[in-house]
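Quick heads-up: it's one chain on its own, the form predicted on its own, in structure tokens.
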Amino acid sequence: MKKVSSGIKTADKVFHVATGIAASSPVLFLLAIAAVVVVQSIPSIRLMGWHFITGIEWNVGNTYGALMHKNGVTAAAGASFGALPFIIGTLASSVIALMIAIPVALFTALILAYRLHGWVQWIVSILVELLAGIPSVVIGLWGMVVLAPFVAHGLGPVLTHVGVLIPYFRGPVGTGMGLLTSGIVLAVMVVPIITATTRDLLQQVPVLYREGGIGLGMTTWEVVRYIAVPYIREGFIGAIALGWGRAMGETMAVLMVSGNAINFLPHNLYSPISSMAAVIASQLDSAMSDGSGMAVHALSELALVLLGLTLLTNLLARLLVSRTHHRRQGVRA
């Protein structure tokens, strides 16, 4: 018995240590990544200051010429780094993606949860989840070959007529490579994430609640509006936050369809753009040739801004969920 008891205690200790390490590893990974990005960003922060956030010009300078010294750091002559076009491109394309994805995902989830049954529901659910597994480069290729020409010759010319009411819709459509195409491609990638999460949440709404609403004479739309959606509100906000984080961090697909614009602010819905993640991917190789290393430090600072925006998005979602939860608890009390 003593041997058995000793073995159980040893296994219990191993279990506690293993679970402790596993539970702390996400925090440790996040801190390690953040620390590396912050340390690598310091020279760029010292060189550019707040102008990095507000500036438009991104110029690595003469990487094969003389070096300049400014604010205690060394950079290539003529180097200047302004991230504003990439910040706006990231936020604008991800917001467009959410505007398209949220209603599509919600209605798809409602159909999967309440309308389809049996093998039909299983097949459609599998297809939605498979869409989330398609590599981003494949979706980017589809965006280049199919979507961009459609935007240039079909959707874009139609939307320009809306420019009478919304000036941002007015202007030349160009090749179709730009903000609108990037937003639609990101929406395709975000929809399955929000849909799968929302479907699972809707299936957790008690059947008695929905049947009670129908028994009171509610229509299907009223049951969804007043019972199902309020019941899953907190989880739905979390699903949107997940989708937004994915949209802001997407790299390859946006790089392929955005037009890869640098030193250029979008002036309409069809303007070429570039996102922070796409710029890091496209500029890193050439940045390595900068003898001063400042180009790499600038990309690190861009990654720091992207990391901060992503964390801020998740924190805002948490606050919204918390406020909604407390409000609901107050109403029940």
Partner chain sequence: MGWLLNRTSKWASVTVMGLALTSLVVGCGTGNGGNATNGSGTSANGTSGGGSSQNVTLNETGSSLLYPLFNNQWVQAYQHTAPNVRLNAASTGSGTGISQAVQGTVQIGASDAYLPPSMLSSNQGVMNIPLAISAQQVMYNLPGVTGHLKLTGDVLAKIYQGQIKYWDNSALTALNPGVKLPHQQIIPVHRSDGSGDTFLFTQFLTDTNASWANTVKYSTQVSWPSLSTGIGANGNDGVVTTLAGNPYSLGYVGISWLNKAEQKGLGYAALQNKAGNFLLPEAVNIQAAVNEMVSQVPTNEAISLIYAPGAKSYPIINFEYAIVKQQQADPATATALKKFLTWAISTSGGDSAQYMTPVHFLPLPTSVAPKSQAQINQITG
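Compare with the form predicted on its own: the form predicted in complex with the partner chain:
Single chain only below; no partners, no other molecules.
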């Protein structure tokens, strides 16, 4: 047996400490961030209570006037923080994004994994991944200059005809800055994330299974429907959850195309909205000039709600994954 020198022992110690620090840091960062956000939110929670989640009025108050004291905390007179429009805006825009992105991403991934080969596949894959690398501000600019006018004058007026069936599609279409445009812009950003993950998953489906299907006389669609998609279902749900988290947290692009609605809920598909992340970004600086500090606390609480929602969707996805997992085990047995 090799003799253990002191040098090796030291190296081992260093290794242990280094791995200990590294391995514990993600947990600690999460805890530290959560702790800061929670502590910063407390005055706002005391001021608003549950009304923060159910209220519609967002008002920093008269920062050039007197201060008011309420529920043991100090805020600018008239301050009221109701985040419901931002919560709805975040959820609605991200769900629209997913409704567009899921089929697009799935079909793109299928083509990439099964239909394209060699250099064509290579180029298309690269292009999809490049799409993921485009900074969100660039996509936001495109959304503002190109997409919003198109939604206002092209897509929107066409979609209003569906309003006969679904009331939310009814006009007025407005300026194009709003819910639908935000959803489409988010979809553009989410598609590459879901596509790349799904393509990798599809490539892991054993060739024998697919060939077996074809051997049984299945069409291409049937192979996809009954063999490939069921095989990757868990991973696919995970990919969607990943995309959903990205869509909810996206800030800049939404800020640029959402119309920055304040104090009202979206009443149709084209209505201006605002997301939680966008509000935090656009209001933080002027919030810091609120002498009572309450505006910053309210934005912290908004961050807390966003954090909570992201965790919830993550848990929901995990739940779905484990459920399909059980079902599949049942089928196998």
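Numbering follows the first chain given and starts at 1. We call the rigid core whatever largest set of C-alpha positions still superposes within 1.5 Å between the two forms. None of the values given here were measured: they were computed from a predicted structure.
Kindly check if the Cα atom of residue 14 is displaced 2 angstroms or more between the two forms relative to the superposed rigid core.
Yes; residue 14 is a residue whose C-alpha shifts (by 2 Å or more) between the two forms when the cores are overlaid.
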